[in-house]
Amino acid sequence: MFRQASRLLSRSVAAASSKSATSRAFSTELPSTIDSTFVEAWKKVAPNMDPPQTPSSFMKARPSTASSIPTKLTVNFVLPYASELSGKEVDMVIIPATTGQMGVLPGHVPTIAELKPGIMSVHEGTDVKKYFVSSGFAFLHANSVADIIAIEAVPLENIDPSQVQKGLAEFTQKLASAATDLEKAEAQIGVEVHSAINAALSG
């Protein structure tokens, strides 16, 4: 409801005092062009050297926040070893945030969510792809772009249920016999991860 408010406010401030530097643009709104006055000043001081490249000249600017909510959500799903989804346009993703399962539709309020072990499902029309993510973070941007980062994510059908049962039994037993706080926490993580996989497979 108020997602456009900050932009509208900054616009009115910019109109009131167009030459002041107080209305600083967000990084998502910065133009990717190189500052020409800086380049000229640089050429005067160091005519034989190319002006340094800034991140904004290497990276494409994020698409600006449209005034109307787009129909699709753009998802970037990244693992340390692979890029699972890159700029894919989907209808909805459901992410396992630590505060509970979170359905993300286009036009979601900007949020950063920590992920817990659980199912992440990507809905594309009638097509639903389910991953089990171990942990990570999801960054939901105002322009209906979601960056989801996980340490390990596997398709649900690649999980072996017998291994899950074995692991669950092992760590439940370890939790009972743990002596130190650290051992206890490690066993607790084991129990939580395995029961999350178990719930994911049965649910």
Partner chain sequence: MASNAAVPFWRAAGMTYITYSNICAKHVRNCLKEPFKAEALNRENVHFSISKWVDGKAEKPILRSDTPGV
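Write the structure block of the form predicted on its own for the protein whose form predicted together with its partner chain appears above.
Left out here are the partners and the other molecules; the chain alone remains.
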């Protein structure tokens, strides 16, 4: 009896969960609704203040996903002080994610990737533009748009290899002679960034 009851219960729970999983909409697909009862109660308590807004008031609709995969990837590449690429249509982008080099093509699954110091290459036909990025994030959307935000970036051809070697030597020396944890951390960051630039130039 208990065995049969548990079987029926598990079956009904599984059916309910599968139904909710298939019918549940994304929050950005739901219409923004305002609870009129709450607004009326709020006006009675604080008539001179606007009622608080929920996150749904600020959400935008999810970008439409094309029925077929587009032939180009749209890239927006921005820095805190400049916009390097805006709405640029390219064939592929390779980004230095913390999990490893990541190639992004049109139709890539939606992903958020953290960037580490390394080379980001933008491929447009036979033309390849390479940037050294320090860190940042890449937001890959379902509509084949990639938003890449870097803290610092510079075209690879603008980097002087001799200055990189000089900086690497200086930070290596600072790391060896560091007396405090702060000095060690700053020197370690300098060594890692210069080592990454040096590896990018030599490889």
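Heads up, when I say rigid core I mean the largest set of C-alphas that superpose within 1.5 Å between the two forms. Positions refer to the first chain, counted from 1. Source: prediction; values computed, not measured.
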Query raised in the report: Does superposing the core leave F137 with a CA shift of 2 Å or more between the two forms?
Result: no
Query raised in the report: Against the rigid core, is the Cα displacement of A41 between the two forms at least 2 Å?
Result: yes
Query raised in the report: For D181, what C-alpha shift in Å is seen between the two forms once the core is overlaid?
Result: 2.7
